[in-house]
Every structure is written in C-alpha cells, then in structure tokens.
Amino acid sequence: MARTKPDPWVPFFEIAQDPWSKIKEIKAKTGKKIIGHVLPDAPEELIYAAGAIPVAVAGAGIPISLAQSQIPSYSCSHGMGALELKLKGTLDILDGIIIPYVCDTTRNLYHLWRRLFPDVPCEFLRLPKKLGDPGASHYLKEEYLRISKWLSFITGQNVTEDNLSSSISTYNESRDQLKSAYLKMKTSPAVWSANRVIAVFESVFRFPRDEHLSLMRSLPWDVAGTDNTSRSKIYVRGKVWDPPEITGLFDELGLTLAGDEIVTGFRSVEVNTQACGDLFGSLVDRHMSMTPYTGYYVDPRKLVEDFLARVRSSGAQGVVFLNPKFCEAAAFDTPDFVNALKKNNIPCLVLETSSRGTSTSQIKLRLEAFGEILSGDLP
C-alpha cells in the first residue's frame, strides 16, 4: 500500500498558529536562550548571533481578557494582545524581551512591562524616527550595540564578528527563500496560494532559521506557473496581517497579493543585510533601505510619491488598507495615500481591523465588492 506523502505546508501552520508549543520543545532540546520581540523590526541577527533563538510577539487575533485591566481599551490589538499573552502566562518561556519604540502604545508597553513583570529582562529598542536625520544611523548603530550588550549579559556568548557574519548569512538565505515563496504565489496561486506563502512568513520569525530553511525546502518549488489572468492584483498597507484570516479570504475571493508592507509579509525581506564589513553599520543600512513603518518621519511628499511607485511596480489593480484601530499613525497617513491613489485611478479600500469588534464577515463582503470592482463586474 502506497505510504501518503506528507502535506509540506502542515508544519508552518502549525508553528503559525501555536508557536509557543513548538518554542517549548525546542528550548528543552536545546537549552538555548528564547528572546521575544515585539514587533516591528527588532534586530533579530544580533539576538541569533547571542547564541538565543528570537521569537515574534504579536497580539493581532488575540482575545482580550486581562489585559484591559492594565493598559487603556483604547489601545490597539497588538500592542494589548502581546500585553494579554503575558497576563495569561504563555510568554513565561521567555528568557528576555525586546520592545522597539515605535509609537505611544509600544513605550507605554515597555514601561507597564517593566512595573508588571520585574523578574524577566526587558529592553527598550529606541529606533530612530526621522530617518533621514544626518545622525539617525550613528545612533541607531549605538542602540544596536547597546542592545547586543545585553544580549551576551542573557546568553553569555557574546556577540562577536564571526557569529553576526554567520547570522546575517542565515538571515539573506532565508530572506531569498522567501522571496522566491512570494515569487511563486504570484506565478502559481493555485497551489501557493496567499494563506499558505504567508503563513510560511509568519512562522518564520517563531522558529530558529536554519530549522525553517530546511522546512522550506520540501515544498513544491517544481510547480508550473498556471494561467492567473482571472484573479485580481492587490497590494496590501498595513503593520500586521489582522484579522489573522485575512490572507484565506483573498484566495476565497480571488485576490493575488502582487506586494504589500506588513511586517510579517513581503517588507520583511525586501532587503538583505550586507554581509562584509562594519556588519553593525550593515544592519544599520538595511533597517533604513526598507519600506518606512507607520510612524517613521520621513517628508510627506517623498513618503507618498515612494508609496505609489512601490503600488505601480507591483502591478497591482488595486490598494487594500489594514488599519488597525486605535492607530494614530496610520490613521494620520493614509487620508495621503487615499488621494494620491485616487488622482492616479487605483481603486483603494480602506479597512479598520480589531479583534475587539471587528466582523470577519464585513471584511469579507467588502473584500468581495472591492475585488468585483476590480475585475470589472461593479463600475
């Protein structure tokens, strides 16, 4: 009797969607050091070159039960799901975390982090948020250094040339699978389909890299590009991918991610990180190459006309916002990039996402108008 060949996609969902079960075995396989991050982008290279194993905190889709005890309901999802999973005692696995200041709900996180929980090493990330300051990298290169000084104090390995050298080659390899992965979504959606690429995105920041490099390589690579003239091209705005089920209603409806700038998506490897060199000054660069996070100054008509050219050079019929509630920084910037994108004909939607509130059944029925506008059956 023929033996059924294994789903390749099964193992990144299952890490997607439970990843602290699977950070468990390996931390007792191991006995290395688990350093959570907040997201977005704290330097995962230098906690993997530390000798710890960095894993993604995000709190989209998370249900809120403890945590608007402690920090305001008008918080965002994120910000009090990553607060909630703490409360509940499912982050108790972290030796350490990162929280990156990006905006008033990440400092008010780190602060209530530091008053709630005094036992577990916490360090504020203070990225810089008018990029093209002259100083902007001379003092991100300081907070990196600083950050990986804490890092040796958890693991005791310290972070030398050779073991970032070796991280930052890890990271640009997997960078390029990934990239090759959202290559073929767009090529063969039929069987990498946008639930399946992302959830492969999202459970590689919850996984140790080199493991999810050879996870990655049984998936079906050898897979012809199929006819895809009858779905619709989107392009994705927003900071996660919230609600979490976001990505099966595209399939569902047809739509094709042609790019996006979720953290966890297409932005998180659009830029590899130069692997000679001052490789501190390397991760510098990358971080200011990459698509700016919402709430990064940078001049507001550079940020939109850089915004359009990403939109035209994805192909995309369409824009699709992900707004999170309660997020001044996205609500200040897209009333720009709505207008901009109305002047030059490209339709847009804009969606207010929450797990507190927010229908997954609305979404979907906006989805599927916005995609028949696309497509030509509405005007």
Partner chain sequence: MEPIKALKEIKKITLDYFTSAHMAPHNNKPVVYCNVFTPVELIYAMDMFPVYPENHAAIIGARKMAIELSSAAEGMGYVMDLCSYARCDIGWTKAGVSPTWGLPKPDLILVINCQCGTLTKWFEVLSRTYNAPMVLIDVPHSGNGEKDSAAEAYVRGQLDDLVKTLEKVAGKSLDESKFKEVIRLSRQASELWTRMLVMGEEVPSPMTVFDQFISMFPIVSQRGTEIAVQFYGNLVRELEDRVSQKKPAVPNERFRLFWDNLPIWPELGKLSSFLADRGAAVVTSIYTWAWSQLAVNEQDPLSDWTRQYLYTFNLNLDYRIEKYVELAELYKLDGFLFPSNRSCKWISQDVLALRDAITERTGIPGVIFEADQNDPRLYSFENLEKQIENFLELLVAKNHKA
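Output block for the form predicted together with the partner chain, input the form predicted on its own:
Single chain only below; no partners, no other molecules.
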C-alpha cells in the first residue's frame, strides 16, 4: 500500500496555533534557554547568537480574563494578552523576556511584568523612536550591546563575532526563503494561499530558525504558473494578523495579498542584515531600513507619502487596516492615510480588532463587501 505523503503545511499550522507545546518539547530535548519577546522588533539574531531560542509573544486572539485584574480594560489586546498568557501559566516556560519600547503600553507592561513576575527576568529594549537619525543609530547599537550582555548572563554564552555572524546568516537565509514563499503566494494563491503562507511566517517567530528552514524545504516549491488573475489584490497595514483567522478569510473571499506592513508579515523579511563588517551596526542598519512601525518617528508629512508609494508599488487595488483597538499610534495615523488613499481613488477598509468583542463573522461580512467593491461585482 502506497504511503500518503504528509501535508507539508501541517507543521507550520501546528506551531502557529500552539507554539508553547512545541517549544516545551524542544526545551526538554535541547536544554536551550527560551527567551520570549513581545512584538515587534526584538533583535532575534542576538538571542539566537546567545544560544537561546527566541519566541514571539503576541496577544492577538487570546481571550482575556485574568489580565483584567492587573491592567485597565482600555489597554490593547496585545498588552493584555501577554499578561494573560503569563497569568495562566503558559509563559512559565520562559527563561527571560524582552519587552520593546514601542508605545506607552509596552512601557507600562515592562514595569508591571517586573512587579508581578519577578521570577522571570525581564529586559526593556529601549528602542529609539527616530528612524534614519545618526544619533538614534548610535544609541541603538549601544542598546544592542547592553541587551547582548543580559542575554549572555541568562544563557551563559557570549555573543561573539562568530556566533553572531552565523546567526545572521541563518536569519538571512530564512528571510530569503520566506520572501520566496510570499512571492509564490502572490502568483499562485491556489496552492500558496495566504492562510498557509502566513502560517509559515507566524511559525518562524516561534521555532528555531534552522529547523524552520528545514521544514520549509518540504513545501511545494515546484508549483509554477499564475493563478491569481481573478482575485482582487489588497494591501494590509496593522500590527499582527488579528484576528488570526483573517488570512483564511482573505483566501475564502478571493482576496490576494499584494503586500503588507504587519510585523510578522512581509515587513519582517523585506531587509536582510549585512553579514560582514560591524555586525551590531548591521543589525541597527536593518532595523532603521524596515518599513516604519506605527510607534516610530519619521517626518510626519513623509510618513503618508511613503505609505501611499508603498501601496501603489504593490499593485494593490485596495487597503485593509487592521487596527488593534486602543492602539493610539495606529488610530492617530489612520485618518490621514485614509484621506490620502481616497484622494488617489484607492478604496480602503478600516477594521478595529480586539479579542474582546470583535466578531469574526462581522469582519467577514465587511471584507466580503469590500471585496465586491474592489472587483466591481456589486449587486
């Protein structure tokens, strides 16, 4: 009897849906330290070079109950979700956690974490907000050096030039593969669906990179041709894929991702790190070159122009905003982005997302109507 070939997508879905069980197994097997990092933009290469496994902590889709006793309900799902996971014991596996300074909520989350969970070492990644500023770059390099020392203290392994170089190479290789997967999604969405490809992206933040690379080799890279002609192309801006079912809805409704700015999406792979010379400086250069996260600062007037240029160059017919409820940075940016899109006749849909009170069916309905506008298939 012929053996059925295993579905190559399954491991990615398993990791994305329940990363903590897998990480528990890996920790038991390898004895490696597990360093959580609240999204976005912790320098994973440094964590990896220090001999630990970086695992992203995101609150999207986490039902909130215990966290409400520690932080007011007008906090975003991501901050509350991270607290919820720890209060429920899910994050007990962590040997340390990095919380980046990207907004007031992550700043408060850091202080709350230290007070509530003194058993889990917590470090605050003091990200400068100015992108493209020489002073900010210099400061960030110093900050990476400081974080490296903290990581080495936890793992007992120094971040040397050799292991950082090796880590950067692994991450670059992984990003290149993910970029190829993204391209496949754009051209051959019947097989390389958004739901599948984004599961590959999501899982990479929650699994050792080298093992993830091995898993990616089993994917159906030989699928050729273009099967996206009847689909509407959308561009997505937001923090994370929230609700997690959103990519499945895109597929179901015939929407193809032409580009995105999600922190676990294309933004995470668009720039590689220079693997030679001043490696810490290269990590800084990469951070400064990525599409700006909403909490960072660039000339406000340029911010809108650049966004519009990215949307246009993606070839998208419309834009979907996934704005986490109570995320002030995203909510301040959105009206001017929307106005700029309207002026340029690019339709958009603003979805406010939260694990408290957002209905997936309602999102589906709105996406469906948006898809009809894009395709001109109006009743």
